[in-house]
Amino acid sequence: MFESIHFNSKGRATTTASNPAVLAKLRGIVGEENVVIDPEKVEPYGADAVKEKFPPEAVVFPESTAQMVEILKLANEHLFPVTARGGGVGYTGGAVPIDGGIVIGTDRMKKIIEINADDLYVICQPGLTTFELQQAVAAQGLLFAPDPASYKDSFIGGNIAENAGGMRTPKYGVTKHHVLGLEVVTAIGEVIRTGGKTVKNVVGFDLTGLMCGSEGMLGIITEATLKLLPMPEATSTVRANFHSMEAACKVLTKFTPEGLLPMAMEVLDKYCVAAVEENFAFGLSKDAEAILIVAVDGSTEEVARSAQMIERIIGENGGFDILRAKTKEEEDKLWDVRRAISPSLMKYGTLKINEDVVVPRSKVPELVARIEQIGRRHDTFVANFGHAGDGNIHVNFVVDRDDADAVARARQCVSETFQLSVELGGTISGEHGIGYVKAQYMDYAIDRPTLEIMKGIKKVFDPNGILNPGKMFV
């Protein structure tokens, strides 16, 4: 058993979780099955796609709101930090409890409610994974249209607390975008809701635009009414290949002069190319410097109109071997492309440094240029791609985890594309959040009165720190 006392990131003396007392109440309020201390059972809730290992001291999974408020009131009593968990898939740490205490799994909390066609809404409990709520939606017909990458993994609060973008952000937007209302549990067990059931509602603060990427530092999602759309009639998708990655991306702002608003516009560079071919085989070009993949949805006939278009422009613009996809089946192959590119990337390193800058669309090429360039000066391998439509780019320095020289570089790199994004109208992340590991970035893109407004909100949330400690703030 661990030390009663111990200290956090901020050096403040907290009660442990593991303290015996502790874990009864806990035992009591969720059932002894669903308090998880064996450290070879937490162990993998120490941790997400960054691989740093955090373990907490318990793993507890409620299933419903009263459960949450029992622990949130307890945990407050006796002072141990919390960290919600979802699916665990994401590139910051914001789901890692680096402060120790206890991890919350939503795992058992992920009822439907209810769909409501005529009012396009459904509302649901956090624990579904994106796949899970669009397949369900589906099958009456309607769209729930965020789609991150890691959709089949990634939890709906997850998605939530990070404001998750993915390939359909050019037409639909970001998860906040889709938000109507909240269910929340506070740091101090309080359980307040935000929003409603309609698209207009200007009745108080935008409460539930606060919690949409908040990262699980103000509060816990319990229920969450999202917005829904009528199924599209059909989609197309096209992929062509380029000479070069700015090439591609110079693509990027030739379809709007011509009325188009594609849903998705992918692009991934030569390095992610290869990769993919060697890891699966899919028939790429040996001969591609870079891939855009760009995809309309509609009616059928104006489906149709736009993929011819999006054929001509690409290919007035440098794009070859232009291939659109005839059947659903050929059409997940090319997406299955794109969502095989970042576990391929290991082939070249033992560490993946996975960042994810955006920019003003129009800047995608010279940002994309200018990255090499830092890779080049620092010795450093780097493969970019990504949402190219909304002007987020996947930076990928890979390296040897175990050359420190080689590292402390591709830090460096990291920083230097940081400043680069800002400088170009951006910022440091677009869909991964801040979480511990950007945190100390996070005076390139907000300015210090700023900050200090977000701790002070952070405080009126959380006046004991519990939630979530060392993450956004240094």
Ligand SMILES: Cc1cc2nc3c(=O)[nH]c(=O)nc-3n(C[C@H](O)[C@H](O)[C@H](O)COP(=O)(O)OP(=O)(O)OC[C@H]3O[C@@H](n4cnc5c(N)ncnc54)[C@H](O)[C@@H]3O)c2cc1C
Second form
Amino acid sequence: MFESIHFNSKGRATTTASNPAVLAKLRGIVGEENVVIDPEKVEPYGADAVKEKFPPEAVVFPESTAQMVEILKLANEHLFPVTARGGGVGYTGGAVPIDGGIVIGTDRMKKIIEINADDLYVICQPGLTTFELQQAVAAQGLLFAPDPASYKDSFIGGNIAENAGGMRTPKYGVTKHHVLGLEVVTAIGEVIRTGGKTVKNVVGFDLTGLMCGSEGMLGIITEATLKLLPMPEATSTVRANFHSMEAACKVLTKFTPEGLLPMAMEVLDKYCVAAVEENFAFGLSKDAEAILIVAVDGSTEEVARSAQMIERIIGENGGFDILRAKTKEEEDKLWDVRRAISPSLMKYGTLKINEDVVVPRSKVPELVARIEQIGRRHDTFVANFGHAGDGNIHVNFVVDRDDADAVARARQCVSETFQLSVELGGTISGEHGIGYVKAQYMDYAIDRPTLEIMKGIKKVFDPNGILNPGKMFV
Ligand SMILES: Cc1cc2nc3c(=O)[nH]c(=O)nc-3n(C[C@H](O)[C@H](O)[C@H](O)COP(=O)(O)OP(=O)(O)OC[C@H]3O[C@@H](n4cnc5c(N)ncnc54)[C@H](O)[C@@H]3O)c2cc1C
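Same protein, the form predicted in complex with the ligand this time rather than the form predicted alone?
Below is the entire complex, every chain and molecule, led by the chain shown above.
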């Protein structure tokens, strides 16, 4: 059988998935119509939110665990790279097949197998969007708490593989805190089951935790058992302006001493405020050097009391023009400002390098002040916003993509920002992961012995290095 040879990003020879015998076998597994090779149709599967293009040789759409097993056995036999893909809205190129091979689209794996309101779990396939799952359980009065801002496009499989965060993290944690068990197909085509249906489970190593954030490098998730909570009766949102970003960020630690645990605490700096106002005319004050948005949930009485306390605490700590939503519509409007930031920042340039560093939240004021200094030192525009309540700041260096010198200066700012985050007790990514985009910076945050253990784990799960090669480790 003819198989052409190419070399992957580590210089290792692999056979190509596009040889006719392999394609025929893939079609036999998933059906003719579920193997796409038309260059125009595979092109969108070669990029994610990073928007750099590495088209795969083929996109394959299985619908069951059994089909996934057959695909991975075939890939291992012929040694072609396999990259799992969810919604394709990752920010670090995780789903991008930089070494070619096939992309496995999980779009057909959308079954909800069980919603159990007594035992508070849902079992589902990985191809549902976060929003679809949230809606399905909400219809039974239940909450799936993780809520990345990309929830309408991101898939449950992608959320687990990136260990996605979101707005509600200060109270509810990140995706891994809501994953009870997983079914995973390993690189050699074996099915493993991790965890189970119970909140407590200490039998053996925590492979469920290991899979969360594993970026499609250890196995492909084919089923997830996820934790549910009762849907809170009420929510309330307060928004306030501040005369400085530092003042807004200093409020973050003022709520807990009064017994409050807000579900969300988001900040945006003056550049974000100006960009959002120019684009969407929300009527934001020109005096606002920063905006803080704080939300609480719980019983109606508890929420009303907490919201009043939050207004008072913000007022006592330099907040002004304090607004509290009275209706769901008003609440959505307060949040619209936050949702509008990312696209609005493109007014400052044609290339936005968006990082998501994280530090202990008491260090956020120092982090943002020193990032501004880094930007000034390298004559590079920077705007900061994000999930400040859990210390996770989205740092945006915005430049003209055709100005090579400006791009190089922005890359230097990124490097210094990563070093700063580690110095302040944090790390280089809070929720977007590493992919290929941040692989070169892994040793800023992880020491050599720990990195070696991670590489060893990768080898155990994927001895031939076919799963998502070129990611996380350089
Ligand atoms: C506008 C916007 C807002 C965002 N907001 C947030 C936010 O608030 N919080 C946050 O955390 N992130 C956010 N993100 C980043 C991104 O949406 C998340 O990382 C999300 O979890 C990616 O999901 P996805 O389905 O698109 O995954 P993809 O991009 O398709 O894949 C991501 C990784 O998961 C792997 N993968 C996918 N499916 C599987 C599977 N079944 N088994 C094993 N591995 C798999 C892929 O190989 C890849 O490595 C945002 C992105 C955008 C564009």
